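Just one chain is shown here, as structure tokens, and it is the form predicted on its own.
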Amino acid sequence: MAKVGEVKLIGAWPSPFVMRPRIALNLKGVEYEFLEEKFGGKSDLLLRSNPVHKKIPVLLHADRPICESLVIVQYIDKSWPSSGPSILPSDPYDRAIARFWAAYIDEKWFPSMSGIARAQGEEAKKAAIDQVAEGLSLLEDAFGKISKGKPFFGGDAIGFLDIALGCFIGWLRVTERTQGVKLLDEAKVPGLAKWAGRFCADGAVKGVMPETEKLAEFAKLIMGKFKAPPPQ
């Protein structure tokens, strides 16, 4: 196990990407110090630790920085192999499939979801919502094949792909509330709808999954900042 003070995570509570390593550390039972970044600012420690992208999250393990959320999750899995469940699938094919869908989530699905709030006009908004729903249908099908009837993408326990997608559930709920739509619809994506409930109830997740109300208030703050006129 890690020594006291050996593991630190630079992040912010609303970030779904920061949730990923937090869940992984919880699954592995690794104690860590959470170094909260202030909204709208970047600490000197963050800029020194991630000079390329200057973004959270950053894991500091014995003062050595590891950047990018899914890279960090894989690092945690390999660094503490005997603690908690394996996060990445052991089979090379299953591991490749999990990484493929994780890339799809980050490169295609999440950008479409975040684009709903930025869409100008009802037609553009409907197109963005339809794109998100289409992506969820693809992920519903993937869940059925990958889980093989078990509770999670990772089987009996939360795994790599569960973390990759599950970190966005909070923001998905905020989107549903603010846009008046139902995206995790049990009638359309029953597997994912039930999976989301199980994921959020897991002990490794529920302590770091933001409350929808709190996240919605933060979303208003972000949108207000973007809509504010530039200083004269």
The other form holds:
Amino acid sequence: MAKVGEVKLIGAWPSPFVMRPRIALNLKGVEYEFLEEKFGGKSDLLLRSNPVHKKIPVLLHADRPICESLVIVQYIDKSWPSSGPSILPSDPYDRAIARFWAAYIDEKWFPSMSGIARAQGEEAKKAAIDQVAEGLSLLEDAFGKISKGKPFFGGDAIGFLDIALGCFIGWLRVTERTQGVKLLDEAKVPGLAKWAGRFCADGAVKGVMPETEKLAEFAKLIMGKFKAPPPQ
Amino acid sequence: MADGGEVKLLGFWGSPYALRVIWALKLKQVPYDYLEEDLPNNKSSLLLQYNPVHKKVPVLVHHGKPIAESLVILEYIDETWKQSPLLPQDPSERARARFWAKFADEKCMPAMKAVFCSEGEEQQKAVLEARETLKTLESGLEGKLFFGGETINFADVATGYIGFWARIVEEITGTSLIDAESMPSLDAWSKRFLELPIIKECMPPWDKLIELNSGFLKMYLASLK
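Would you mind generating the form predicted in complex with its partner chain now that we have the form predicted on its own?
After this comes the whole thing, all chains and molecules, with the earlier chain placed first.
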């Protein structure tokens, strides 16, 4: 068990990437100090702990920094192996599949999500939204194959891929609201639509996933200031 | 020992991503059947079947089950064949190795591609940016012989391609990316890594790599007009 003060996480409540290690720590029952970055600036601690990217999240374990959200999640899984369920699947092939889709989410799907806010004009917006929907369709397919009828990608409990995708549910809901579209559409992606509800209701996620209302207000604030996509 | 029929690798001789998978398989002495893809225009139906999402090489097929994305494949290889481990045991060292593997792919390579695909003032700017990323990669070495310390580890196998890719770009574009004076540690590491016998014997012939990538550049520039 971690000693008090031994585990700190530098982050910010709206960031889906920050949510990832928070959920992982919750799954492992590890207590941590949440060091919240103020929007618009970067603390000295952040700049010292992540000089390469200067980005959140950063995990500090006994003052040792670990960067990159999914690298942190794997670190948490390895460091507290006997606490809680294994976050990564036990079978190497299942692990490879989970990592494959996590890479897809970060390298292809999330950029298409950001693309919606950046799109100028109706046509570009529609194209961006279609891209996100296409991605969700692929992920729906993956969910069917990977979950094999169980509630999560990880099976009975939340796992690596659930965390990798689930962290974006809040922002997906904000996008649905601001763009007037349905993305987690029960008709088009029924598996994911139900999974999203289960994910957000899970004990490890509940305190960490911001309410859509709060996120929407935050989105308005930053769109107004920067006309930029959600913070990373 | 598994027979070669159990492991297949779909690759392309000019792909650095396929090459690093080959390095991993060779380091662990895992026998495999190699299937050369006729890229870029003639992808096999097998490739499209095994990697429908990206339609790219490399794809590793083990017991008939496909795995795509070279870093994902490297992790799978390390977990499945335990001899000559690539990832260290310590969780924070593992995190460090993964961090630099990601960094090379996400920052160094795109920056070098930008040098490759630009001209004049734009290229000069791209060179400066690429050198920044390489200088940062160098900081990951922490003055050691390899990312793994005295011997190579996951990060060396994953990022080793940067060493020769930079020199391909340098030769074709006439720019300087890994400079021995300002990046002595990275320069030495790249040469040291590429001289390792197993690494060296897998390298495609240099003149063919230059010819291939010069060809790509011509096609790319032609497509802009």
